[in-house]
Amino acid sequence: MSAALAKRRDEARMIFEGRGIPTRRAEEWKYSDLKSALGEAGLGQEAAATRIMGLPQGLEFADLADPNAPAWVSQHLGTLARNAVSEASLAFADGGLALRVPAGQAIAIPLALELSGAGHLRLLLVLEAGASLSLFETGDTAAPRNAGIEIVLGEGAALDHVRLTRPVPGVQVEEIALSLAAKARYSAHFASFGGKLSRLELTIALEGEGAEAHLSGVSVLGGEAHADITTHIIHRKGNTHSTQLFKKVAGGKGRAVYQGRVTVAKGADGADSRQTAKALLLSETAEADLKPELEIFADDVKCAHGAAIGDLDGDSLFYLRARGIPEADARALLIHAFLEDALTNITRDDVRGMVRNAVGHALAALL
């Protein structure tokens, strides 16, 4: 481990020890009681593992435990996120992965990452100017895991990201922080089926003109599953564009959480942002907490947000049943239709098929 990285990790340890595990008193953790879910064991100090299922040609790899890690690692690692949980993953992860796509390189084969085991892990992904990549991320665990991921997109770089997490009995926390230069594009879909507590936190800074971030996601929750996605998109420059579309279905005692904040900085004229979150509650004990927010410090912008929570439309259900479709099948059709427009944002047909299949299995178990 390099001296610079060792110093940064010591700093991260001090920050985490000073702040501790977030509680519900922190506004951004209001709906997800991490401290209670972890219990006396806390986050621990073990290191989890990241497995690359085949390294695509053209992608450069570095081990964060290597004392001779290249300069681009020290330039970017630990610079994007400074919240307590992210600092814990930096402090306690045993090494970690750093990946870079050189300028102008288009990686044709998707990068498949599997996050496994309990503990902390760290990942740095850098796409230089004009580079492009597809990232497919999976993972599950029965014990607590905390993942910290930093992504840097250079000018004109493009990243397609799909995260598919299976239902888990444990606690999963993941923080993803991104920086986008001018004309960079980030498209992401997050499919979650919950856990004792499952939380994904995204912080995206649109640092250059013409940068774009497009987020979508689905959650299907039953039993006592909990799934939280918390986002913060910051439009620092003008003529930037962001969209968010999240659809959630909860039955049993499932709890679906979406907190989405968009900040348009002073001088970011021409920024365009839209965010939508909708939830279907299939039982009286299910819960959905949807909280979109806007902070606007510029004048010439287009910003919209909305949230809706309800049950299936009674008229649509009656229409299908009147045509001989059994109630259970009619309900399943309407729920699939409700989720579909979020799934269509997945660009690769094969990956979209995998997510649809996982959604189908989760709905079959729920209904």
Second form
Amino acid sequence: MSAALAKRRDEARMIFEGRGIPTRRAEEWKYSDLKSALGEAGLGQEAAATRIMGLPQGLEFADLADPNAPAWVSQHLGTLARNAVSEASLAFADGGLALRVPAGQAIAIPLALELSGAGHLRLLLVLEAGASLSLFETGDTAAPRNAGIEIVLGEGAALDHVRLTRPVPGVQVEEIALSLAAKARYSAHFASFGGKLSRLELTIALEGEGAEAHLSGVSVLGGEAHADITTHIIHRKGNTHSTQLFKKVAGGKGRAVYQGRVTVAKGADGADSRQTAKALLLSETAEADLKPELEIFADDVKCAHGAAIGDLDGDSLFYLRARGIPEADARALLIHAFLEDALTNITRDDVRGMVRNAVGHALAALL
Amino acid sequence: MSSPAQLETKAQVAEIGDKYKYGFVTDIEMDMAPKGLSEETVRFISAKKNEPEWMLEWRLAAFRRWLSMKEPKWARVHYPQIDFQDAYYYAAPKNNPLKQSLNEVDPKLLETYNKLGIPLNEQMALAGVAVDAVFDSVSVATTFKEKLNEAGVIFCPFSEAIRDHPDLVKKYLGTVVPVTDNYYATLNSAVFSDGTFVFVPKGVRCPMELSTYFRINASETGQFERTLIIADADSFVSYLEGCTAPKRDENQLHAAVVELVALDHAEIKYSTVQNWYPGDENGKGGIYNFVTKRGDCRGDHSKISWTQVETGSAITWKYPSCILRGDHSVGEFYSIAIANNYQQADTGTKMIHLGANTKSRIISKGISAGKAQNTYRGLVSIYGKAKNARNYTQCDSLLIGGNCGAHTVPYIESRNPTARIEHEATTSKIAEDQLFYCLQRGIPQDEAVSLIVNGFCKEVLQQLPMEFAVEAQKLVGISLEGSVG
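Given the form predicted on its own above, I would also like to look at the protein as it appears in the form predicted in complex with its partner chain.
Full assembly next; the chain just shown is listed first.
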């Protein structure tokens, strides 16, 4: 471990110990009381693991625990934005993976990655200029788990990311911090079925002209599942572009949370941002909380957000029933259609099929 | 078509014309409380106003609570620490006995009103508006009282209500904004100087628009207004509030509390035009406006509608809200917030849906220019029992120049599957093609900006009563002068 990295980890430990585990009194954690969900045990200091299923050719990897890890690891690890819990993963995760796609390499085969075990883990992914990769992320149901992921995209690099998790009985939190150079592109889909407390937080810095981030996600929550997706996209340079589309269905005592903040820095003229979050509540005890936030410091921008929470459209339901479709089937059809909208963002057909399957199963259990 | 009154209003507005002209101070002897804030100050104010024991106790309880509270820091506003001991909490014009007619009012006061454009002498003709003018902290003249008396409407200074209608005050005071609500509301509860009390009895449609002009005058005197409006079953009242303040270098604190109560089938329409001194082009001076405004739709089918045009103040911290408790009750919030130069505005609303079939509508237009920061902060919360609740929210921001900021922070919470909430927000700038089109047709730049911005705000301006709409449109233009080009 380099001295610089050791220092970063020490700082992270000090910051985390100073702040402690966030409670709902922290505004960003208002809808996800991590401290009370974890109880006495807290996050612990165990180390979880990252497993990859087959290493596609052209991809370099290093073990974060390896004291002789290559220079690019300590150059990037722990340098991106951190929140309260990723301070902890940086401080306590003993291992984890670092992956690099060298400049100009396009990796054709998707990389399958699984997060496993309870505890803290760290992942670093570097795509150098012009490189491209497709990442498929899954995770087991071990809890509590705290994953800190850093993704660095060089100029013109492109990353396609799909995350599909299973319903988790415990607490899982994950923070993904990204930095995008000019013309880099990040496209991601997050399918979530919740946990006792489940939170994914993305901090995306569009650092270069023309960088783009496109996010979408679906959540299907039943029982007492909670799923929080919190995003913060920072348009630091001009002509940057971001879109977000999140669809949520909550039944039982499910609780769907979306908090999305878009910041346009001073001088980032030509920034364009679209943000949509919609939720459907299926029971008297379900809850949805949406907070789409804009923070604009430049005038030549196009920024909009829309949010809606509601019931199925009565007219559509009537139309289907008038054609002899039983009400339950008609409702199911409309709910599938509501979510399908957000799945179209997944570019690979095989991956989209897997996500659609998981959504189908979760809905079947709910309806 | 225009009545003499309307023409006069227009003439006054035209006079406001070129720039902020309320930068003068009237030299009237003041009756001051000693500087600083302590139990003695609270007792002094209460004694000055000859208040009964229960009122003093209420104030003292608030003061003790306030001592244990912390100043809120969550809003997007920055200002130097306020020294609450370095201000006067009470100032009243010296000649204080109640007047029977306008002739008895201090001529200097009348002169001030005239400069402000509130011609007390002409009020009878002024579009049927009764004015309860507040000069610093004590109400000095109330007109149209007879006509209101006939209808049974109580419209009087707060101190008078404590004396003459203690049962009503006791029954409603602090029931919408509890003493413990927030730092500034608690401070207000301890030291409020005066304000307005309105009670509209069952089945009465208030025969005229009620209006109070607030005016801050004495240097270093915070103004702590308290307004309580109660609309009993099946009644209707429209209340207008407008503000101006003289030019001063030191920041002045204003922490008002407004409480509205609407019972079954009652409706309250509350309109505000706020153009207090915003500070100069370099951000020096200006009013700190920390206001708590809340309406309680306590009865079924009741309605409360807030309309505000906020152009003044160095700092605005204000969230007029509605608690939709009664079934089928309706809450509305229409807002224009303009921040120029170094102004900071953090304003919005809360719509709390508790009852079934409740509806709310939020239209917010934020305009930022110069180096100003303008934030919309709002909450729409649907509780479990609010079956079929509906909300529609639209928040639009307009930026003029690349050095200002426009921010939107909406919280949307639903716990009922039959409720429907829709929220939309956009951010844009003054389109160059629109500006070009106007200039090309010989409309000067400032006028063109005013025209375009007024178009942007149209949906809100339409909600204002006629007397205010004219003034407000003009103000929108004045506030943004010189901000383009």
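Keep in mind it's a predicted model, so treat the numbers as computed, not measured. C-alpha atoms forming the largest set that superposes within 1.5 Å between two forms make up the rigid core. Residue numbers count along the first chain shown, from 1.
After superposition on the rigid core, the Cα atom of R8 is displaced by 2 Å or more between the two forms.
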